[in-house]
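The chain below stands alone and is given as structure tokens, in the form predicted on its own.
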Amino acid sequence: MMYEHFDNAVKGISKTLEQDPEGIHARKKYVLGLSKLGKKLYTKDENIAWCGVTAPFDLLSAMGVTSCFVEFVGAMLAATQTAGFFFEEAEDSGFATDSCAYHRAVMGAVLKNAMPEPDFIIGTSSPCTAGLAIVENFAKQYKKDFFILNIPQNYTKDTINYLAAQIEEMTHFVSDHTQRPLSKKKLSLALENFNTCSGIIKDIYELAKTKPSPVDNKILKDFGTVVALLMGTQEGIDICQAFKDELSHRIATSQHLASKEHIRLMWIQNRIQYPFPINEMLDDLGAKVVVDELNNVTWELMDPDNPFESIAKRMISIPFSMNTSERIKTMKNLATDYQIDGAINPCHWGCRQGTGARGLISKGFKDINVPVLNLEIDCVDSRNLAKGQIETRVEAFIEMLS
């Protein structure tokens, strides 16, 4: 079924963008990219390795696997209004309906066979507990190796060692599975590309920051938590520098002066996977998210001389792998940066890290003057979408900041 999914999304965006050579369609390209990826993820002759979100993709890339976090596959099954079905199948095998519903997505899926086989998993302690829980279910529901990153919270000399050793060890693993060493001449490339990309996406987000900005409410939705499955390729590459060329392009034909642009808005942690026109809805009442809170580059350069240590650094300055007053000082600093007017926290059901941090994360912006949206609402699984409800709560916060 999946393997249908981003195939006939391949032949479909390929078609399309043929027909209008000359176009940027960023989006496109994008989602184009991850549909590939989804499509290798679903072929038998891949190396596949299942991971969690924050492991180092650029690296099994270098080594010739095929790697995802297991989340984009929940997300795409919501997006594909197919979870539902999956969703049945782990909470009748004794998934708790509280537990995180992209977990329990693929976790259906694994028990339906409609996952493919990896190869070995991949698990890190960043960003969830649950994160790391589920995979090492998968683990033993397909009887495979499984290596576990432990990633700091905090940032110091020794930590950024201690994760550095982790992860050369995790390459030694990596090559007793495919029967293939590290090659350091396709790590330093792939490092190499993950700079450029970085480089790129830095220029990106400053063009986002531009008043009234060049973004819509779709545009760079989820954008810094994916994009990190192709920066380390020269695919990756092409995807960023055509994001930058598509708002570069907004600004210099002044399409972003005729924005609807009175609210700016960051959107915390992820947005909503299943459809619901909220998008529209913000559009109507002339609000726009300009930043979505991972929508930003915390890391340094790689070092391809020093390839482990870099990585080891680039993954503890993520803000899910920060402790909690961390991560509300980088969101306070972006919405400094990024004039907005208020935020929007989905409180993902059963995600305890997000929902965890509320009252935190609503008392730091609290101190620089800027409003917060708590929604309780599952981001994944539209059973429990309380529709009027989220409606009139968005529609009377956006009232009061206007």
The other form holds:
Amino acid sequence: MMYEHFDNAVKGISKTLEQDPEGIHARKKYVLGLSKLGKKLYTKDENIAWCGVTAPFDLLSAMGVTSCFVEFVGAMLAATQTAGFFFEEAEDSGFATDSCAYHRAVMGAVLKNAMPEPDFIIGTSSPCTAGLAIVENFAKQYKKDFFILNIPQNYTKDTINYLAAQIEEMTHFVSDHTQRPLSKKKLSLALENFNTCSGIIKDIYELAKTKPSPVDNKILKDFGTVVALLMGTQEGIDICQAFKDELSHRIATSQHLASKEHIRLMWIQNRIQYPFPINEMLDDLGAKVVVDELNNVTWELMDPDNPFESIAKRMISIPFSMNTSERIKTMKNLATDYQIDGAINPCHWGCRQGTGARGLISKGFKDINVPVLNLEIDCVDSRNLAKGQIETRVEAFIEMLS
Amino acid sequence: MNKKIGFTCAYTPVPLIEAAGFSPFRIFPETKAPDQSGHLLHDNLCPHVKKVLDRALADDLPDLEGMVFINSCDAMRRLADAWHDARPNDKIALLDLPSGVNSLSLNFLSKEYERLAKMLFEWNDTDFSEEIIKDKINTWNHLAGVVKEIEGTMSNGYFPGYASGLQHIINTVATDLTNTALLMAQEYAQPKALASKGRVPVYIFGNLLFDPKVYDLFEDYNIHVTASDFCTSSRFITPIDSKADENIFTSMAISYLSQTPCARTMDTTLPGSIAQRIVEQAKMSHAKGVIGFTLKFCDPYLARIPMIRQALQKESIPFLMLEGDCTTGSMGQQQTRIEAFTEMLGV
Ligand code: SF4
Ligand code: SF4
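So the form predicted on its own is up there; where is the form predicted in complex with the partner chain?
Whole complex next, starting from this chain.
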């Protein structure tokens, strides 16, 4: 089922792009890149690893492993409105409805044999305990070897060394399974690609800061988290470049001036994954999400001579891994840089990691006089969606900001 | 009277707190303080974290010199974050706790425990002394040994009130001093009454069950608790094998990571081993059935319940799963289900 979905997406988007070879089509190229990855994940002769969200995908791709975080599939199932069937399967098997629906969806898919069997599993302790618990379930279900990357919360010399050593050990674990040693040359290339991507992404974010912003409510949706799957590759560079070109083009042709942008917003953590016309609604209200919290480069350039240490520093620097006060500090900087008027925090049901900090985040924004709308919503499971209520709250919030 | 160090997690090495000249004070989620933690964090967090934070917000705590937090799960991480806000004057130590057991994790945790030890001695303005740490570990291990003996007696026969008495001893070491608890335990090792008959032997496990009265309630519901596995029961008194390594902190890390089997810690070579362990412990304690008791919104446990259920089913061991909020009241609400379960098990 998922293979067909990705295959159709690849065919459909490729055709559109062929018809307009001069066009930029950043979002289409991005979805194409992800669909190709999705297709590979569902292809038998690939080395597949299911991972946690913050795994080093650049390093894994340098080792010839097709890898992805499991929550990506949860989001895809929600986006294609097929998740309901899998939620039920997981819940019937005893997975609590109070748990994060990214995990419930994907666990249901595992139980229904709708997920490709991985060669091995790499769990990450960041972003969440729940994610680690679910990949342990995967490892048990598939009877596959399991490796954990413990990402400490404290940023010190010891914690960086500890994570760097684990990453190095992970490369041995991977080699043992793929029978391919780590090639320094390939790793250097992947890190260079990653650096190039990071540079372009920084430019993209700089462009997004322009007032009015050349972004629309959809273009950079969940970009920071998901693009990490592609950043070690040339394809990743091309995709990032397309986004940069697209935003530059919008500015050069003054399209951004024509967009309605009375209110500039920040979106905290992840977007809503199933079809729900919140973006259109914000458009109508003249409000624009100019920055997603996780669309941020928090790391320094990777050093190919110290690959494991660089990757470790990067992993600890991701807002998910930090303590809340550090995370709020980072958000406040974004709020100032992007000159936002308000923030939307979708308090995803079942997320202890992000939603758990709801009150602290609101308080942090209060210090800089930025109102926050806390939306109590499940971003993946739409079965209990109180659509009208959410719409009324969003409307009232935008009205208040206006 | 020693100054107190607050803590919340079973991975906190109490001997280090005592060696630095403090008394340990485990903050149990038991309070009449108003429910305000949801404002600072969110309502969908486990009642453990929420009630501990409620205590902090309502100042329902003794004088504390500082707090030790362990980065054991997301909810606990958020509690540590909120503590800075709720009690800005407290000294706070946050330790990173690895999820898997291997040489890198052990080495890292060893350093974390060493960091904690140095911090605690510094907080009390006392010279660091490995000798004192070792001495405190000896008493701690002595207590762990007596507690094990008590548990052995508990598995082999039903002595009314014995399980709640044991919990009382464990709570004493968590909130007073190891020496005091040791004296109580030694006194308690031999049951005062003769073994009774007529209760259903049941093994219980989960995250938190600290109120001794709950164990009495279980007896009222016709249960003989043969053994228990909670982060507030005997696994909190993890014996520290001082000979495991020549470095005392590494010995501590080895002991805690391999012997304190909370759901949040995994054996990567055997994914899902928590399920097997529960089956084995239930069998070893001669239980006829198993009751799981977890707090609402506890991801580490809730995500493992399906595999535990499956493993017990495979061995034909009846299983009852209860979810609650740490109070005897919530246990009372489950009375009918528990009694139906024991009835089904027969005597
Ligand atoms: S939404 Fe929260 S609980 Fe769910 S995967 Fe993301 S961080 Fe984990
Ligand atoms: S392990 Fe469970 S009960 Fe303990 S703090 Fe974490 S979520 Fe709460």
